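What follows is one chain in structure tokens, specifically the form predicted on its own.
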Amino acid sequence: MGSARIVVLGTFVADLSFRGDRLPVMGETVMTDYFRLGPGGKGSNQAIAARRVGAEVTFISRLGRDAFGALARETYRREGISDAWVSEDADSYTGAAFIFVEAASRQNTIVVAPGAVAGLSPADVDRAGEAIRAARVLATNLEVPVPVARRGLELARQAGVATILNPAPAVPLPEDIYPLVDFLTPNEIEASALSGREVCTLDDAEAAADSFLARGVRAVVVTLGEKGALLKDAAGVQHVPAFRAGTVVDTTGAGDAFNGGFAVALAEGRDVRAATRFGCAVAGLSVTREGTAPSMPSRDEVDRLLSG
């Protein structure tokens, strides 16, 4: 595992998950018989996905000094993830997310309060520079402040470390961030928002990818849910179908599963096409079980699915 060193710069939030027939309208109360509390946050989920499929993972983030922060620390201890660069802010709170899963469709709606991680700064990233320089891949997303993500990408680029930016949630980005990104991994909504082109079809996804390549990104992987993913780079375009690993139970965290698996495959030396397929396999397994971090599969499961 030592050769697959990955640093994830991102968020931890406690996931408060509900499932029911529908969301209430404003002023209404709706009853449900399903609730789960567990570890979440895009960065944290990606770190756990990467660890479970074989990487040595270091996580950079910030927590409050509270019960949800303790949940994060226990999660990293149990999973074997280094939290040496996860700081604490006693004056803030650990992030939390409200997740509602529609029972019929298994689709989800999420509201996030980031808490202490909103105070993460480029200086915090600099302090973790040694870990970044020792990695094969740095992965980050936009749940951390944009200047923080940008600084992580800069340090990695300076050290020759491959960079992944999962632009979620989609927020306006400075143009000079794109040349720092080796692999951009938006979903359809994020690709639409950042490219200014509505993404509904494979052709739309390719057009959006072209706009990112023109801005300096090395390769773009647009994740497409049940349709898999579309990869575009200088070598051409490829549609990678989704894996059907069983009955879809919960799609929450599927994008994080993809990104964690994709990062591991790159860190192990696979080319971007093989890495995209590997990420799709991790995501395909994750949606067959409930939750975000708890749904991330093991390496043996992924290898069996890929060889089947």
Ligand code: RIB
Given for the second form:
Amino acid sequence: MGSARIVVLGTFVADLSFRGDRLPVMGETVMTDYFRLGPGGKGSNQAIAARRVGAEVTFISRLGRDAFGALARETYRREGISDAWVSEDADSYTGAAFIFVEAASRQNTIVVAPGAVAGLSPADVDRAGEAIRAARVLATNLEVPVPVARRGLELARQAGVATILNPAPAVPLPEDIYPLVDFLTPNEIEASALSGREVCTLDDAEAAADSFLARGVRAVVVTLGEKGALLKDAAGVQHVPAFRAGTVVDTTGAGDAFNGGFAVALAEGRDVRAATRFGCAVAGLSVTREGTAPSMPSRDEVDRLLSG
Ligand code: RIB
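Okay, that is the form predicted on its own; can I get the form predicted together with the named molecule now?
Expanding to the full complex; the earlier chain stays at the top.
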């Protein structure tokens, strides 16, 4: 443990997860007997995934001063993640997410209210510059404001720190952000939204990846759920199949599991192909458990799956 140093710039939100047969239509109430409250947020989940597979992790974010904020602090204390750059805004609230997991498919749909983290600015990222410069890899995503993610990528690039942008959720991006990205990791929906072409097949994913490479990204990994991931860079294209680690019970947070594992493998010096496989193994284990952050596997579990 401890050789790979990762910095994650992103959100913590409290996940309020419901599982049921179907979502209500507007004006309707439906009942269910499944509810869980736990730590979530794409950045925080990625930080926890990275920590559990062996990295030293610093998280940059903002919370409210409330019960969900206390849940975040307790989570970082228990996991051993540095929250020295997680600030608080007493005038706002800690983010929350409504998550609905469909019982039959175990697929999910999510609504996020980011709360205090929406007030994070590029100047806040500058203040955390020493943490970024000390890392091997910076991972960020689009639950933080785009100028914030962009500033994180810029500081990392200036310091020679590898950059991962998980463009989730997809929002319009300025063209000048792409050349700051070493590794872009959209899922099919995000790849479709950002490339302007629908991504359903491996060929579609490759075409979307090509459009991102043309915009200046160094390598693209399109995550494809049960189909695994498609990697494209200057060396060519590779399809990495998904790992079957057991019965799929909840796919929420699988992308975060991938990104956390991928970041650690890169920080440990693996090439992008091996790192993609490592990320797929972390994701394959996470979907066999309920929840997001709580579903992230240990390093031993990942190593066993990879060598099995
Ligand atoms: O990627 C899953 C995460 O997205 C959930 O934890 C939820 O909080 C949303 O941010």
